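Just the one chain here, laid out as structure tokens, in the form predicted on its own.
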Amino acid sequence: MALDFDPNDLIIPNNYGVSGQPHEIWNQLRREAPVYRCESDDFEPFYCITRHADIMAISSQPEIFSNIKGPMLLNHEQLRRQVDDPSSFGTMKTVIEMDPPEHRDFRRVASGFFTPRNIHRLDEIVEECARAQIDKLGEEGEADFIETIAQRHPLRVLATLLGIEPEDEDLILELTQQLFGSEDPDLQREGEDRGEASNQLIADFGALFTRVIENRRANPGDDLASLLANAKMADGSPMGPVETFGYYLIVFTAGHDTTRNAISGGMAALLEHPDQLAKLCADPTLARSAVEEIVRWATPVNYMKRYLLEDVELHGTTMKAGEHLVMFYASANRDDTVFENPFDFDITRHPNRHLGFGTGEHFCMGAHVARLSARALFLELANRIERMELAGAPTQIHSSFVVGLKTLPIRYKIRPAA
């Protein structure tokens, strides 16, 4: 079926920076072509999967829909670099690039730490962090909510978990932005070609995490940093150095930018829907359901790629082994067969079966930390906002994989902490 849209609008980072997520295209695809083959001059061909039920089904069959080729679509330049330099960042293997049984073995290393019961010991940390960040705003004024709050709050929480010292936070923030904003002119590295930039980025992360790993091996504690540094596999052997580094990298970078973008997207949604902000401030106990709606609404992880290990027919379309498909979570989170009035932002929405944290084998390990972190921040805001409004137009990050706002100017008046 030929539809009237440009496939580049689904995947080109700059298009997201200009227009945001392409919901009108996804609406059409869900109705008319839920499995649609896209070809782009810049990217490898892929099948676009847009319905909630199909993403749920695909995610439950890792024996057919594999992660071994990585979660992101690669453009032709990246594919060439991967062939020319097999040791480049694009080919580094983390738990996200694994299928069962290997994936289950590596996931088991840290999954116990991320259980809801275990995560509750972080309550005091996230509450103090949320209060401290909002205190920095002062009583009233103007600020960029992302620079002052949204990126700093999850940064401090994750740095605490992973043994990153406060003096290294600015560095790791810069590196994380360069990783997920590599196509954004305001965030990407300057003065290096893309291949050199990727390799230097991984080297800089490596230097930072190596210090932490060595410290936690010499001085183990009961934190996540120590757990990963001293991890053993099911057979009792130590986790390899590349895999250990990959674990640190994925926990921090994925955990930070996704939470940052959920928080900033949620604040923007509340300011654009003042009735919902008023409802939250009147009843701060709604912070729990508000966070679920915020994750659905913002969907920071826009998509995940899968690689077909065998031929599959879906909705009358045959996808061949060796081809790629892309599951657009942001589309699934507006599927009107699952969500009533999906384009309404409703912080009391229930049920809310969103896919903002994925589903199946690769459901986000850090979902409980992300929820706890965001909930603490919005609870603190709900108790302290006297007035808050947009002070200018927000801008979008030039990224199609992890998506979100780059700036969110606000004007505010805040009550002192109780």
Given for the second form:
Amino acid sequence: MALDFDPNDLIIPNNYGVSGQPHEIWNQLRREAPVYRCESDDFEPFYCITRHADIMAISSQPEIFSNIKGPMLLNHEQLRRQVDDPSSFGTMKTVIEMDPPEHRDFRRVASGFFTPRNIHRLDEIVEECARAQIDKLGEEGEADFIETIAQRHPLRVLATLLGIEPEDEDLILELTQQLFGSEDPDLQREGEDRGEASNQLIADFGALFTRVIENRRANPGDDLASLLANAKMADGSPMGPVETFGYYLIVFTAGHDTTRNAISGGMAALLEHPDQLAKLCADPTLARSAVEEIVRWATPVNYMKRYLLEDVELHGTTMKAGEHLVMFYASANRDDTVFENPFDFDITRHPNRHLGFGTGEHFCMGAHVARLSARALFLELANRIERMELAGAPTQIHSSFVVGLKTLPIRYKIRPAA
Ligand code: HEM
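Output block for the form predicted in complex with ligand HEM, input the form predicted on its own:
Below, the chain from earlier opens the complete complex, with every other chain and molecule after it.
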């Protein structure tokens, strides 16, 4: 079968920074090669899974498709570093790197905190936060929507959830951007030696977490940081230090960069589809379905990796035990066997069975939080935008894992809060 594309476009962060998500390639793969073995210049080889139905099936079989090798593909340099210094990432283990039954025990520690009922406590705080963010814009002017609004709002919500002081927000933001933007020259940790830069980043996270954990053990509150610092496992034993650090790492980082990219991708889509923006402003109650469409459209978590514990045959291709596969959620979210006119941005889309938050065993724990904060912001925007347009070309982050915009210049006129 003649497939005519550059495999580097599927995974190399730089290519995403220049051209964005490779939708044309995914369209071809869904049609002609739903299990495609990708060999790029930089990364370990992997099977590329692009159809919605296949991702649903794989995500429901953690006993075959394992998470123990982590969610991200590693490039050759990262693989070499892991061989030279296997302990460098060993100080933290996150729930996303676990399989059942261990995964279920650890997930239970925080899942109660993330139920819709518990998260609804935050409704008012999140609405106030959205209002304060939009107030910052003033009546009219120009701004980078990401720097001013999209990255600040979810960070404030997350800090509230964790019980973290606003003074620590800048540090959390900087470390998270260095983690997910490790391939982006504007975001990555400075340093010629990438291994050393990565070790220093982990050490800085470690120092922050040690300080917060010690504080929450001495002064526990009803926030998530206290819950995790004092967590007990099902047998009554305290959660171990490697796992506590890992939990901190995932909740401090997984929640705000992703939500930022959903919000900025959503704002860009609304500006590029003025009919949809007008519809939202005319009926702000559409914010709920708009957020689902925005997560489908932007798909900030581009993929998750799985490790094959046994040989599996799928669509005539045998995927070998010991190799990796990558489930491209962004491709599944444009699968025309599930979505009518998948390349239309439609804030009233219903049903909308997108996989932006994953599915099955590892379904996003923070989905309710992400929905709540994005909804509050788009509701506030819908009520207050008098005029908004692009003031320049947006730029993309150089990343193929957590993907999205780096800058989004806007020109606007905003009404005061009601
Ligand atoms: C729009 C924003 C977000 C998106 C697109 C997103 C997406 C995802 C995806 C795709 C997964 C993996 C699912 C799978 O493997 O099946 C995941 C896992 C996870 N997410 Fe999110 N997420 C978002 C926001 C959040 C927030 C706000 C939090 C927490 C405050 C959070 C915490 C987590 C955790 C803890 C996991 C690991 C769950 C597990 O392994 O069992 N996420 N997320």
